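Read the single chain below, which is given as structure tokens and is the form predicted alone.
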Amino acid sequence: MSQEQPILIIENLRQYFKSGFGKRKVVVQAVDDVSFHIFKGEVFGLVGESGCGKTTTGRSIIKLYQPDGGKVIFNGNVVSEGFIEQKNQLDAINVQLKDNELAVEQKTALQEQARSLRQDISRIKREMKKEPDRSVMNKMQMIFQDPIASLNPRMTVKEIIAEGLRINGEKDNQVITDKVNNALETVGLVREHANRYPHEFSGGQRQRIGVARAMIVEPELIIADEPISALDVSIQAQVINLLNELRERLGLTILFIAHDLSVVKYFSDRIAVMYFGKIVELTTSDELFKNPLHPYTKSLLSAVPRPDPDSEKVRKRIRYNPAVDHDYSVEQPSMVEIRPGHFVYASPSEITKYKSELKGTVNESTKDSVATLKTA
């Protein structure tokens, strides 16, 4: 895994949805100020409970949703951008300009800021209306969560997999047939499957078809949105092994979205834990399981079952209650790098507490090492 330059950079991503009617309309902050980056060849895990914003993050990255705020930068190209921050700043300035007691210099400065913000918003709106650059977007593909709903039941497997090729202008039927056959064999299916329909396959086979559809345009980044959650355990292992094999053989970069921490630990290099639209902890897979800091991360890890009846009898679930576990009435939280590569969303007093926890963990590890050496 190369860590010279990130292949994907997410900066302050925001995705809001409106629900209700009239005065009852409310804004749901599905993704709120999310930032992370993924290096080439890396598997980056995004975990959290259902409804925390994982899938929305993936869909916003690939432009199935237009972000309300922040930037998505892929291979150095800004593929999508929102303007909610600029709009909020402009609204605040407009309120200030209504103050009749403002000095002339202050009013002039605010008007200049407002003009700059309007220009920025206009630029982003123009970019949003442009046709996306296919040469960039083709390098980013998605494997969807539901292997049944994501495949058109009226299309054959060949038509489903070849759709990306046809959209990109490929018209030679022989070239299409050869590429579809190669894609099928790459994911462990056979050429004869090309003329069948999705309902003729098992869940695991359908998901392999979804992988083949994503792979046929030769992407650099795959967004795998809970690709195994609808499958049996034995089939889950097959799909994970397939993705691992493709990653090693083709040098793929994978954003792996899931809620099963045991699977994510096995498959991911780094993991981001998401809660209520925000990333609350981000670090390497080994570090997260060894030294979880955020109460929500600890709660998730406590729910992971172990294949040991004795430990399962005494395993205690840790309940996470934000109202009890945090007090942000005085201190505001932010994402802080508490040790190299280990980020946590916390207030200053919580950071002090977490550093103390980490120090205690290091001391215990040192004692264990010394005891082992003495025994040896």
Second form
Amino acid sequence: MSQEQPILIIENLRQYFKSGFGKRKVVVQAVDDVSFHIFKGEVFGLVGESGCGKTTTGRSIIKLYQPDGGKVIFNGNVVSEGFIEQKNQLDAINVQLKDNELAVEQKTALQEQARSLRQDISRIKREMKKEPDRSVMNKMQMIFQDPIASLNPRMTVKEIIAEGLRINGEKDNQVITDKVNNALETVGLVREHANRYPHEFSGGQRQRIGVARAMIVEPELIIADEPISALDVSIQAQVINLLNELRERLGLTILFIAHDLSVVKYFSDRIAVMYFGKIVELTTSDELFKNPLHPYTKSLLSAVPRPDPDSEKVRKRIRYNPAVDHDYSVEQPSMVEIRPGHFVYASPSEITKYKSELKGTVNESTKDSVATLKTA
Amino acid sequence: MIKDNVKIAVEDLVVHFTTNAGMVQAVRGISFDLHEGETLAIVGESGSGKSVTSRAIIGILSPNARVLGGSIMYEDKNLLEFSEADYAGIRGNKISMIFQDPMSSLNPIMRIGQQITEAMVVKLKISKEEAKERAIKIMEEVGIGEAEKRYYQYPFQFSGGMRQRIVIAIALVTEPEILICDEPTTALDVTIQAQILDLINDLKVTKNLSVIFITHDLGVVANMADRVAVMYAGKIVEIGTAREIFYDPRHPYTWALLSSMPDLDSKEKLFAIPGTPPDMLYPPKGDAFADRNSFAMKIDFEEEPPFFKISDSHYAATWLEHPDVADVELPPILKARLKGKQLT
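Alt. form predicted together with the partner chain, vs. the form predicted alone above:
Next comes the full complex, and the chain you just saw is listed first.
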């Protein structure tokens, strides 16, 4: 899979939220230095508990927020970029420059650096002020969590679904009607539904409308932000099957954000586990469930209740306490590829520990490719 | 008369709601017993009447509800005949309830301590000082650190899991015998959910509670329940011990529920229940699930199935259990999952 071209590249994405002033100023680092790739045609699961920044990541990618740092590259185009790293560097240089005892050559070198950083920052500012390129951004669409809150109750289904087309300048009513009907049928609704209002539908049908709205502009990447958490069990399966079917038929790439691990496991090819704004582990879903390394992943996996009373009786929950489980006072942790396709956020000594844990286990993330090689 | 080890006996309970559109038949004759010290889980999708049942027990149905029949026996008294004044002696004291959303069940402008002590001062007629002492003790029991300090905080200063702990503390402060949990973890994360479930399980043992646990998450049911009642369209369609329901399910709706949920090992296409639940303004004739059921027979559309006994504790309301009906093949996804799992 690695030789494939990634459709979406996230580089050191940072999204901070600020509130208050002066002494009471609080900066929440909702997404803190997150990097990952999504390959074409895959389902990438993003899991973590609420408040870990998974939704924020999704929203920053589609530019609902302006990121503070890092880059989002979609189909080879930089769609959003932040400058907090450059700004921090610049501040550091400015502090150094205040030192009067610097040699002249050093000073000019620093000034040169500062100038290029300033240029970079103003370039990013300029770029981000521009209208986003619709032909690029349209290929990325989002499905929201709550199908009741995300549909305007005063608009008919046709108006809701067609809105994306109209924004893109489609004026021909016949084309709109055709496309809306088409989208409705794609998601398993019928044409007659077009003139009804959202309240006339059940939860599952409403989520289908949300999917149809995303599908109408023919996207390549769908960001599904907990699309099933607000639905009943029996309806959840309908929506998952629908997304699966669309993905197979249209070759969609899906970023699937959720906290329900059994659903994520079922649906995703690769999974990233987020904890407090950072990705702590990233690998294929089989590998993650067979050989979890990071203590948080282990704790998360041990918390999933299974529909099986006997295994529930013996299930042991592993608790995660970052203060106890990690000692980062000496060594700084970083994202390390511990074996092909399996990344974990850890310090060097932890890496040695994890490596010994992995000994004797099968690498699930490369198993498939080995198997296909053998058959070929 | 009510049996010895039975805490609550619900018989033929019928609850309808009057609305502008007509009578919504939310609960259409259900019966079950809650045994002492057990956890009975009631499972079903939204609108199946599971919350209405629990609200009927604790007497907090909305004003447009009409209880049209049946009885809810508690200590040889029928709760349905209770006046509001009678109920005040039971609700909170003997039977407590935990609600789904911990944010909306706490008063946002009242300190936590006051919310916990309120019931004690009113119900147990004790002094405020004593109430505070007890409140802090129970806050520690439900796992809230620095209880002394937390006592003076407001709900917004607590996280979701902590808020739910407060709600549990409020429910338990008057030392009830029966605890009704109405989807207490649906609004919470898996890790927090696991904590809250552990807490309820622990408290159940230490405080000798009998628990009615309402949920639609079968994983949670497997974790919590001793017995399970599956509800659909205002009726119980199958009731049995947790192992019987999970390893030997008999009703097609139970099959559908079990196979619509991905297991950590499942790879095949999920089974999605076709269609939508029936409109309870006009409940269907016969088996309510027949419309969405691929196993439905002609009789399912005409006549309602009675309960067929499978074992002493296991009953299912489906014509498939009739002795004249040939055995049917389980849905493949369920068959694969149940492989190697024995009931005994």
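In this text, rigid core is short for the largest set of C-alphas that superpose within 1.5 Å between two forms. Computed from a prediction, not measured in an experiment: that's the story for all the values here. Positions refer to the first chain, counted from 1.
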With the two forms matched on the core, what distance in Å separates the two CA positions of residue 20 between the two forms? 2.5
